[in-house]
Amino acid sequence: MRASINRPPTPNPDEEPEKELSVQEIINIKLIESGEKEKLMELLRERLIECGWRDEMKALCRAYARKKGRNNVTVDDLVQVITPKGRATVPDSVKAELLQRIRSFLTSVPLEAL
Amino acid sequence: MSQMSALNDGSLSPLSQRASRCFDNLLESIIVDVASECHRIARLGLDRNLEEEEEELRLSAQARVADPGSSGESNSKNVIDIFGQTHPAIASETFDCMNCGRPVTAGRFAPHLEKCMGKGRKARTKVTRSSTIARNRHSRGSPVTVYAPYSNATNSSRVSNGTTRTAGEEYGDFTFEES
């Protein structure tokens, strides 16, 4: 038997315990269906622009591109460059505002799987 | 996501946990947006263009400063151009206006033409003559009417209005060319 015939098992899309992930999926679906996800995105985007977070990230990207050579840059590179700092520098007020809205959405929408 | 345990102080309710995950998802999307845009800017060299523009502005500002010939009217017109020439801020050559025949300074030619040919607001009283001529002309079916059929229509319905006169002044240009 050739090794190629032995397929590796179909990768399990659930990286975590099934139950939790499906709830999250349901939440995501509800968010999208109600249009709330788009509103939240817009809100977050706006806040992050206002506080200069976006400019900071762009500056990081620019510096990285300059160092690495602008034609050698990939989107993945840039995502990796700004993700750690990006997550860390979101202003607390912005985060709190978003979390508050998400929480009230989650409590207002009946989630049967809960 | 290992980040969750960092956020989690152990007593975070499931609701808060889920909210936190939602937030992280949103943030991740936005991060990807930013990265994507910066990638585009980097690959297209757009940030480079911005830099070069800023440099050029700085250079032209230097040229302005370095130019010794500025006679007090130091504005943006007193710059060294690409041929290395400088021009005085206000063009001072004199010639004769082809409309009224008067000698006029180049730098004042445009305002002069306004009054001379009747396009300006202020000199309207002086100019009603030519606009009357123009109106008479195109009431006789002059080809000028073809150019602005709309204005013509309003002309006939609102004779005493200021609109009429402006249109008439515009036609004034055409009538001169015809003659």
Contents of the next structure:
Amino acid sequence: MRASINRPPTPNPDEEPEKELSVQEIINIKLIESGEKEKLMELLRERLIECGWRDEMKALCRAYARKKGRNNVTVDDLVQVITPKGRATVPDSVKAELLQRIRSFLTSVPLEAL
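Output the form predicted alone next; the form predicted in complex with the partner chain has already been displayed.
What follows is just the one chain, with no partners and no other molecules.
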């Protein structure tokens, strides 16, 4: 491999065989290339704000900061404590809507592309 101070090492095709991408990685690439991933992210933001989830997470963060003391809390602490609660409280209707949009996207993509 060749390396540089300003960029990561460039793989040498002779040194490493190209690894096969998983189906999940291929789908992710297709979502990004088509711009659908950004649309899904925006839809998720909108739905979480509409249902009050975002305000609930803000309140949890504030409560945790008050409990521990504002100067004793880091972003990493908040992420570690709040993430499991946040994931568990995303409404099923929001999850179902996103899943339906992803399924629709997958049916519109040619099978050869996957």
